[in-house]
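Let's start with one chain on its own, the form predicted alone, as structure tokens.
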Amino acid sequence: MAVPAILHTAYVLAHAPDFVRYGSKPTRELAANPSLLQQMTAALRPWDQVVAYPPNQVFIGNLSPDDLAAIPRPWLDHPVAEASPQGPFGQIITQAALYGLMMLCDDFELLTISERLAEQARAAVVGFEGRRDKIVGVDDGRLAALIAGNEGLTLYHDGEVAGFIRTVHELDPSLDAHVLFENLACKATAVQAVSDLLAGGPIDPVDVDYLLNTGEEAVGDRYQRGGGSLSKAVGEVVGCLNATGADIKAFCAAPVHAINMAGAMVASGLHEYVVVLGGGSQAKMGMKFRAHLRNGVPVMEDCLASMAFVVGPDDGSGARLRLDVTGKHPIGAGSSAQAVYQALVVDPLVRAGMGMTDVDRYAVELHNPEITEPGDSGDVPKTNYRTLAAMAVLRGEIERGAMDEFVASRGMPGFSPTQGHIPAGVPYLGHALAAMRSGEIRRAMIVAKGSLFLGRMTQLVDGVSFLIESPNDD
């Protein structure tokens, strides 16, 4: 049996301030109170602030989580000097580039953009040099006629009308323009992440055998509203001609489920190289914009995040995936924080003969607290790390007075956009690989939880985890 490993990672942030108005929460709130649009628009961040924002620099790898922990809060007041949109693990792209990617990903002529935006988009798209001729626009008169004569969604760039996406079927809510806009944005951001992954990674697109998409979109029609498969749709654009794939749906825990599945595929010999991916959730843009406005901070949920990972046979360069040290939250385990972490962290470690202090870093749900705290959701990572530290005390592995040190040294501040599947521990994987290759750490555990009750089909929560080890840990 092959030893599976995570071989390479890629992360993308697409700054899309004009997409915020069409997030699920802003759409509802602005319909009820249109005067909010001006307030919201005035509170959107410009490109330079987004690039220089410390958590965003951590997301793409220019800063480490420890660097972020050393920066005083609020991080908004401490922009990174001479910040770059390019990082060792990923990049931040402009809204014009995102529109260009959406045009490249549009197989059914859903999207129309203006000539001015098309010119900007062609110049801004990163990669795809041979396909930019697909990014074409129409004159203002033609765009205005489309908007006036069709059911659909008017799109904006730099605050001005710049595009239109059409409704495909007036009687099918799954093919409404708003849903298609969400799905196309998710596909486009995933395409950029997978393209970057394969351009900088150890394999070529044609070497990919299987794709597992973990995004929160629901691609389908009225008969199969979440049927998928965005995995193959993304693979088609980036040239994974020998791959097939499927979409994994598990709310916030989907990426960790998918990486465990990918590891099992590689270990069994079913597939040699598997790519796990997830595009951005446009519906979750601006979720807490009212709270941000009340607290005098910018509208923080202004970026679409995406990610991709190569899982394949261990070649000594990646992070070994310990399939014998994976955690799951059984149906009968109970939903208290202690019960969840007992199942996800303690139980798999005990089975492997390890203790909690044998893990150098834990990556839990890495929500950026500067997004969540103004909405009274608290500091999610800090709360979870305190729970882990308390469990280590109860197990006799650390003294009560060492809890803060446990949190500081084995945890990290949250630095991820709050798009469900994106914060689920996996934003740390790029940092983990770098730390293992440098000898800084030996082991890390990635932990994700999911809120299954949101679908109103069960009251249960979910959770999964996995352990990775340094290739030098023999």
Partner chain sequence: MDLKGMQVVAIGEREGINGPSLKLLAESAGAKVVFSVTQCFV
Second form
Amino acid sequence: MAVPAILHTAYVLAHAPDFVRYGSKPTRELAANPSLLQQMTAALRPWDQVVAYPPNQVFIGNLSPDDLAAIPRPWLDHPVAEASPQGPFGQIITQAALYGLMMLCDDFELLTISERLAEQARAAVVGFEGRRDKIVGVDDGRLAALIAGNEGLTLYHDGEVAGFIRTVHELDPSLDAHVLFENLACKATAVQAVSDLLAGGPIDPVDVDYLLNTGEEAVGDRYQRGGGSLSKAVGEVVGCLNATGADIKAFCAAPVHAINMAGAMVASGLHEYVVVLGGGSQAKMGMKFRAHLRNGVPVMEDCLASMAFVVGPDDGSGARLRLDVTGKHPIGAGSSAQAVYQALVVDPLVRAGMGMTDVDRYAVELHNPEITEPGDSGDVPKTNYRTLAAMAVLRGEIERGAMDEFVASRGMPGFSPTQGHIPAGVPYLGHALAAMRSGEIRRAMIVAKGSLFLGRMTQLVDGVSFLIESPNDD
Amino acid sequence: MDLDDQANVNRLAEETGKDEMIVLLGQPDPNSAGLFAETVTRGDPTWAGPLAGVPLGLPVYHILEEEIKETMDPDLYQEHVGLMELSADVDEIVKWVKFYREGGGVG
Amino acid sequence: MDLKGMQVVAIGEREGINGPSLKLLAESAGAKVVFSVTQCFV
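Right, the form predicted alone is done, so what does the form predicted together with the partner chain look like?
Full assembly next; the chain just shown is listed first.
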């Protein structure tokens, strides 16, 4: 049986200020109060500020979570000097590049952009030979006529009308322009992440056997809303000619479910190389914009985020996935915080003869607190780390007075955009691989939770976890 | 607070009357606990939902308050709240919920 | 504070004490839970 490992990671932030207005919350609020648009637009950040924003630099790997912990809050006031949009395991791309990616991912002529935007997009998109010739625009007159004569969504670039995405079928809400916009944005950002993953990683696109997309978008038509998938669609664009795939839906916990499944596929020999991916969540753009405006801070949910991971046989270069130390929150476990963490963290460790302090780093939902706190939503990772520390106290592993130390040394500040499934512990994987290669850590545990109750079909929460280990740890 | 939930709280307050009704909160930090307490007493401070400008003045308590804890089954309480008693800033949470319950922030 | 016979609206949070837990606890104090919900901010 092969020992599975996470071999490589890639992360992308797509700065998309003109997409914010079409997040779920802004769409609703701006319809009720159109005068808010100007206020919201004025509070959006320019490219340089987005690149220099410390949490974004952590997301792409130029800073470590420990570096971020040492930067005083608010991080908004401490831009990183001479920040680069390119990092060791991630990159920040412009909105023009995002439009270009959406064009080259569009196989149904859903999206039309202006000639001017197409020119910028072609200059911004790197690679994708064979598809980049799809990045063409139309003149302003034709664009205006298209917008005037069809059902769809008008798209903007630098605040100006620059594109249009059409509604495919007026009587099919699943193929409404807004839904297609979300799905195409998810596909495009995922494509960039998988492309980067395979360009810089240990395997070529044709080596990928299976793709597991973990994004939350509902792809399908009116007969099977959300029943479709993006995995194969993404693989097609990046040339994974030998792969098929399926989407894993588990709210925010999907990436962790998918990595465990990928590990099992590799271990069983079903597939040799599996790519787990997640595209950006357009619906969550500007989710807390009202709170940001009230607090006089920029509207910070201005980037789509995506990620991709190679899971394959351990070759000594990545992080071993301990399939015998995975946690799950079973239906019968009860939903108290104690029951959840017992099932996700303590039980798997105890089964393997370990305790909570045998794990060097825990990665929980890594939402950037600077985004959530203005809405009085608290610091999600900090709350989770304090709960883990309290669990260690109850188990007698640490003294009560050592809780802060536990949180500081085994936790980390949140640095992920609030993009649903993206923050689910997995933004740490790039850093974990680096820290294992340098010998800084031996073990890390990734813990994710999913709010199943949001769909109104159960009151249950969900959760899963896995442990990774340094390959040098024999 | 979720807009749908605000509508439900509003309806229940009308149906039940505040003498026989309490709102019980479970938020893990002082700011979010305060936000919810404010919403069911003074009205929705974010002016987004059905309770915007609707000062229901409901009696609101947090699960971490001593006078709530002592009415509950101790084993069950330990099982469900024991961790949060250790991890949360109990004094601050209780302070803010009490502040709004006792009419704070009005005027 | 006596919760016996009181009508309780329970507003929990995923990262704190959730709706189902609040409901169980309030019922252990003799209250009637008329509405319980769990909020998720993220």
